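In the form predicted alone, a lone chain appears below as structure tokens.
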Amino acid sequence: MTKTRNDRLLNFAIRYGFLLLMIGLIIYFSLFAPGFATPRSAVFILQSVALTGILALGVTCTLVVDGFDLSIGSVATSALMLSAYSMVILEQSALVAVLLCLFMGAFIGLINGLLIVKCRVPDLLATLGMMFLLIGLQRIPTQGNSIATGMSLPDGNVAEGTFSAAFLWIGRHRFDVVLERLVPVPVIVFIVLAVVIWAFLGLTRHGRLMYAIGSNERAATLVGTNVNRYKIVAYMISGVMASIGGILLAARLGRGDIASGNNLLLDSVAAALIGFAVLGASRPNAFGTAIGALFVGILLQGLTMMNAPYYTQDFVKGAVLVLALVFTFYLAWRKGNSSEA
């Protein structure tokens, strides 16, 4: 009898503690910082998130098949970078910017993908070399300056070209809900994303075999599955959410500045990986990694809300991120012991 109540309980912990958690921080939140429990500060959140978990998508697919995507915080910061140049230094359309974004993001990602089926390089260290070079080449057609208009450039010229209305619109306009403007373009494009990657994984018989390729690869290879061919393609999923996470921040930013992208690698991470505790699922997942993408999303907004110090905040996403694999692994490793005794 007693055993079977601590199963009961140890299954309740794995499937819905991390909710559990995620209901206390917002609670915790709404009594002891002002105006968090506010419309405006909903607003924040979800602009917050919608960047972080389009991101947190691309890492996900590429967790499916066993790998692993450091660059996605790059290939952003050089989606916002490309937009701003070719639409402030090159004078072109908001669509030619997003479709050079776009192609940019899915080449990255074919090559990364190259390298590491190809090249047989582990994908730490392929997607950690293209991350650096990356983080270079954004810097040397400006030498290192952000881009706006009116800025002097390099051979002494003067940038004309502005941001389109259009392209601002996807990153700045709110639909109307009930009598407030409330859900930003980002958002809907974060949901949109997060059911069509959530559909095609788990809906799939792509998305079935690149979790079998993630389970056993030698498995889905005796079976017949293209295993290289699924890895590129994750990959290069992985470069066009990162593209797509870069123009809309771009978009919102109204410029092309080479620091705002700092923190979206370690912020993408943590949402994929904490996307294991959610529900239980201690695998990848689009609904995990979208519920992780809003917990971090409401620790950040409900820590700066508090007058947290700027130094702490990493501290307390890395403790959250170690009690979430902790409901994933620890608990999912107690449930078997406990199953074979």
Contents of the next structure:
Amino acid sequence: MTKTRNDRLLNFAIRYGFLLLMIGLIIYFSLFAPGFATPRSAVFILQSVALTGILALGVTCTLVVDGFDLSIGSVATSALMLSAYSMVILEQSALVAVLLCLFMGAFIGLINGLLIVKCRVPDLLATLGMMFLLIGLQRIPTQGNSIATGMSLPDGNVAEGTFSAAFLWIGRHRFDVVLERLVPVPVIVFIVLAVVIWAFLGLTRHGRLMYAIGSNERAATLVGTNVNRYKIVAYMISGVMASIGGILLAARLGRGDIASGNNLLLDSVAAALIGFAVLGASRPNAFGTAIGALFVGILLQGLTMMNAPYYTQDFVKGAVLVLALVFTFYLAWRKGNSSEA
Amino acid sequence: MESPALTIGSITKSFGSNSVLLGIDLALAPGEVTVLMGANGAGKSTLVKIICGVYQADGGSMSLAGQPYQPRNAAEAIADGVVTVHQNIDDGVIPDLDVANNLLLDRLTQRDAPLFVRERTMRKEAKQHADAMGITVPVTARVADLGIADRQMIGIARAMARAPKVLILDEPTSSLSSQESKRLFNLIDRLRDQGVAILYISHRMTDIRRVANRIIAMRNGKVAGVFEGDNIDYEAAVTAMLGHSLSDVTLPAVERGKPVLQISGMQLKPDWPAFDLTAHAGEVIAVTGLLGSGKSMLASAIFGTRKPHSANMSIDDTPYLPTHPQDAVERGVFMSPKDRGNNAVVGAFDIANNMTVPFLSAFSRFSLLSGRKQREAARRMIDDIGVVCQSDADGIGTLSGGNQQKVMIARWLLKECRVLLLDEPFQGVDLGARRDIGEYIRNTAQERATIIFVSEVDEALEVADRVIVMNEGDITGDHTNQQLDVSLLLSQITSSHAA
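Right, the form predicted alone is done, so what does the form predicted in complex with the partner chain look like?
Shown next: the complete complex, the earlier chain at its head.
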């Protein structure tokens, strides 16, 4: 009798533990951090997690096919530099800049995928190599300088182009929802992409086959799945998501800042991994990833409002990640064991 | 015979220098069950993989209902109506998806399938297929949480769901109890009546007698005999498959020494019964049973990699309670695990290093390895057990499966031991190597107790003095290998306690 009760408790903890923890945090901060429970603060949290969240959704797709993409951070910063370069130095329109960046993301994803499925380079190593390559590449055209209107070019001229208003709108415009100028565009983009990726992975046959590949590649091959194509697609999605993140970052900053986006990789990987624990999925999933990103955002915002110093942030993120991983792996293992015995 | 559904003409295939198929001809008629028999390493599985598009033949041709048939991958084979249930259960199911998804997975790979998965209709359809197969687990259950037999049934049910023209079943009963097998056989009867051409791979005589219209015996990559008609000569088929008849294998009776390993009250799982087992010096015991019968669990319990629910063990009358392989090795209990690719072979090492890896301390002084000593020992073993290689410095990956296995076994014969456990030592090993290994194990067995865990009965009969049958965690048979009643043995293996 007690055993089944324990089992039920364990199941409950696995399924809802993380969500309850998050609700608990929200209640705690609402009570003890003045100003936490307001629309502005909620939007601020969303805005702070939008970029990492978008990248994390891309990582989720590669995790689903049992892969990994370390290059997302550098794809995002490359997109940042490319958009700045195309507008400021090549004097192109916002549309051209955005299309260029999206194309670059897809192309890098394609190369990653080909390296992994055709050249048989292990995923971590292929994308690590790509990460280095991109970090270097994005600095070559400007000789290591950041890009801004009025910068002097190697040929002695001054860069005449500017970030177009339309481009900056992507990063800075705020829609009126309830309050005036409340919801910024990146938050909308994040929510839309989260829903799209969630639907793709969870509801379509393509998503289902990608999960099948991640769970048992051989079996998936033997039922006639084109495993290689799906893997490449996963990396292309990851690349495109990362480039969207880079575009949004560029539009918010308004300049091609060489030093920004350093934390993007680790934060987004953490969000995707925390997502394993949400609803006891024990596997990568878009809903979990979005919640994972939000969880970190809420925790950091709450702590900041309670005057925790900024340098504790990474420690807190790490602790959350470790906790989530224990939730996922230890509890799932316990569950597997108790059902076997 | 009607015009054949699938015709195969002089198919050849080799892997490197290792020729596996040396020109196979066969034809499958619609509405007929053709049984393909062959010992381990005869090339059955390779042939199956060529038919279902996983491998490409080096030479020869295939035609499907008169049309040339050349599947380049699994998907094309399935699209052409050639559906296979693979021997390795884990090649057939996706553990993280539920039963419904597993049953209808290949629907999702079709081009004209709707973009969005319709969960509800899918479950409904899956339920119908599951009911037709007598699968009782809910279609929403995650496959990872199911037992082996259920997984196997799901793999088979999925093949049925595709309405195949040619159905290939590669040892489908290897993990099924007799009742589950009965369900499968009824289904095969139904498909046969519908005109499906069935290729059934097995060397289990009870199954073969039940389903076969025709038997093709394979040996060493060739067809060794075709047997058909109303009265199939099963004995002749077995003889053709083995190159000798089953009862021909006579092993000299051995003197049993004193008890070495004594096990009493061994209860592997809480809901399984307790049993006793004593292994004597000098005897070679084969423990046989279906997948999931508990034989691997017993091996791990003795070697200390898995804690049994309760057990009393002693070696040479001193209590023995291993909690870790280290304890076992210290007490002289060695185990060569099954599935050498995952559990034994160190791919980056050469032969000498692979062989000596458990006993490196014996080959080193102050932790400094002596390469010379390692190589001397390895060379001795290579000669003794007959590893076919250029030198002891060959990479392990350059050897054939049989020779790799010889190295893995030799690893545990470098030192004297009290109890030698061999879990599936003949897996993926050709007949020649299998004989060498069996002979060497028998020749060195005088001082120790040897227990071999095998799922194939003919392997057990070939090597053991005593054959012990495990079934659902209990010992259900204990035979001396002299005038052994093979049909009694087989029924002990497959009988279900519930039945």
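The term rigid core refers to the maximal set of C-alpha atoms that superpose within 1.5 Å between the two forms. Residue numbers count along the first chain shown, from 1. All of these numbers come straight from a predicted model, not from anything done at the bench.
- Annotation: Cα of residue 321 displaced by less than 2 Å between the two forms, core superposition.
- After superposing the rigid core, the C-alpha of residue 41 moves by 2 Å or more between the two forms.
- A movement of the C-alpha atom of residue 301 reaching 2 angstroms or beyond is seen between the two forms when the two forms are aligned on their rigid core.
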